[in-house]
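What follows is a single chain, given as structure tokens, in the form predicted on its own.
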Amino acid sequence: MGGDYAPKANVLGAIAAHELLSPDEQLVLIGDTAQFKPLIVEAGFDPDKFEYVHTDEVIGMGEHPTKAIFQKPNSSIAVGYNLLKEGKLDSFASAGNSGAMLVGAVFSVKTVPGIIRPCLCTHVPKLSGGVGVMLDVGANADCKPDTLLQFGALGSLYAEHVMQINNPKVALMNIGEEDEKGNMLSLATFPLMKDTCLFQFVGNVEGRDLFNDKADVIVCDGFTGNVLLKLAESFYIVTLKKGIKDEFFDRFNYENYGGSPVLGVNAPVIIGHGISSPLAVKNMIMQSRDMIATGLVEKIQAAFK
């Protein structure tokens, strides 16, 4: 029921994803079945191919996250997290209220022991044709040095196991490449990353390095990461408005990547864009499958044990 184009976009995305799943992988649709079951039939798809959990409450996009989770226990987000906590789901994804999704993850499946704060990561297209990772992109506007260090470890694990990047290069986003550059946060974080054995640290990078191959994983606080993410997303819109057709800028289309995985909680969780289209929803579901299949959460738990 989440997202600006729900439930239709979610239904069509689920149908598209189903075609790519193996027979032993099952999609569960959570929400007001009276609203979305007719859409499945209308699309000419067999409704029996999905499992359903009916809910009759919806958390609006503008509602206060914590209040909404507790005041609407029969919302699709709250119910989804309860099922995830009970082990009845292997992953949970939604394009609904992102704050409620974050709060729900922390209160239900909880943060992996040893991790200070979970974070959100996003895919970054590279000029060479590859894809990198940037985190945090919005979960933690203010961070401390040890938190950024952990983001580096989380991003490295995600890049290695989900994106199949061997020995990922991890960098710290800064205003200069020199070791002594930056604000108080980056100056305090740099020596921690330089001395760590948790990942391969390659030093500072600047904003202009976001799309080159200096790093596979770029670490920053959630405020900086969200600004960079929204700026990158705007490139695709600008090229469309200017009538520019370019393969590289086409890869900035958020639909191609699905959503943002929440790294550092005890189950696979993905938060989709509020304007998620059927294509974005399909890719969000495929992201979920990849996180399950690679055992990413278990690898994170082992690394922070």
Contents of the next structure:
Protein chains: 2
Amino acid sequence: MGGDYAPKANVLGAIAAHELLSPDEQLVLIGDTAQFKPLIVEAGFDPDKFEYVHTDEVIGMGEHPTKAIFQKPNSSIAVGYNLLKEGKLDSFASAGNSGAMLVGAVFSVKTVPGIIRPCLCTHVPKLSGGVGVMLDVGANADCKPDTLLQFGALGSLYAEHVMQINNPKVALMNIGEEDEKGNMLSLATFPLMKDTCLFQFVGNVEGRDLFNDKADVIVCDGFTGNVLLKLAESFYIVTLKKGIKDEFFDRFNYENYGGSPVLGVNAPVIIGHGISSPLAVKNMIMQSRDMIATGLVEKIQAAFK
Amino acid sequence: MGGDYAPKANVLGAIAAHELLSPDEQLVLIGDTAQFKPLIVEAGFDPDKFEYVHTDEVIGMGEHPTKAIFQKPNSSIAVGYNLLKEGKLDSFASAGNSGAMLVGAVFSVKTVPGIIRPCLCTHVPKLSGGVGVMLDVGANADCKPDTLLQFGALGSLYAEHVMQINNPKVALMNIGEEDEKGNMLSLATFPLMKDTCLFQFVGNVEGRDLFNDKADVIVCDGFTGNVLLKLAESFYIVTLKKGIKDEFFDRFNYENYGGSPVLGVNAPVIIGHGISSPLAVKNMIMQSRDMIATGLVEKIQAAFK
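Please supply the coordinates for the form predicted together with a further copy of the same chain, as a counterpart to the form predicted on its own shown previously.
And the full complex, kicking off with our chain again.
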């Protein structure tokens, strides 16, 4: 039910994803079945190919995350997380209230033991054609050095297993390339990353390095990541409005990636963009599948044991 | 002497600016006269139209700012600041070592009484055609709420007097528009700005609002401003490399603005981009002239009295 174009975009995305899933992979649609079953029939798709869990509450995009998730136990987000926690689902994705999705993940499946704070990860298109990741992009507005160090490990594991990047290059977002540049946070994080054996650290990168190949994984606090991500998105929207067609800018389209995985919780969770289209929903489902299939969560659990 | 294309770009920029200055405005070129006088003659310009101060030391782009400015008293930066301090210059601009320029400003003409920390300001092109400012963009990697509040006042005064924006709208860069969004710094800054009578506060803006008209002045800590600025610059470079011609992207060209003013010190100071071209140098000089002509420094001093 989540997202500005729900439930239609979600239904059409689920139908598109179903074509790509193997027979032993089952999609469960959670929400107001009275609303979306007719849409499935309308699209000429057999409704029996999905499983359904009916819910009749909706968490609005503007609602307070923590309150909403407890006050609306029959919302698609609350129900989804209950099923995930009980192991009845292997992954959970929604384009609904991002805050409720984050809070729900931590309260239901809980943070992986050893992880200080879970974080939100985003895909970044590279000029050379590849794709990298940046994290955190908004789950933790204030971070400490040891948290950033862990984000590096989480991003590296995601890049290696889900994105199949061999020995990912991890960098710290900073205001200069030199070791001694930075604010108090990045200055304190640098030596931790330099000495770590959790990932391949390649040093500091700057705002201008987001789209080049200096790093596959760029680590920053959630405040910095959020403002950078939103600035990058606004550029993409400018190019769209101006009718500029270019392969690189096309790859900015979040629809092609799906959503933002929550890394550091005990199950695959993906938070979609509020304006998720059918294509975005389809890719969010495929991304969930990849997170399950590659055993990312188990690999994260093992790394932090 | 400062900048990657010095002294040629500096000489050509000075010649171009000279055409636009009135007879009572005098340009002083500081550096190795043996190197740049022949360039002036070569350009077919009368060398007597400039004043000269000969220097024979150069602070390299990679040198440690504080050490360099004291160890090289006969560098163009050190000499320029001495002349500025003695009142023999009304403003000083250089495309040399930015750190040395910042340190030099604070050590020579000193911070305006009442100002906690001077900061670095940058021009931001607006989609609608105007230009706004963002500050700080790198002078203060770590900031406190009262420092950000002052940046709002400094930016507002610059926008009002130098950019001639009437009653400038000042906003706080944040991770959400709502009052209660943010990291510890922005959460603590918001109420200070909301209650201030130093400027017109219009609330929080996000990374996506940099180029729209929600605010004329966007305030952030120097870490955030620096990574945002460098990301924006990298987009401009991508559009250049891809041969995308567009009026909006053209206005990203820093050459059209000049350089970054240092706000909060007792004299007009402008730090140019390391890759300053003749056009950038010319505009840096015109920007210095505007800072002198509008009495910006006196207005800042009066506001913080």
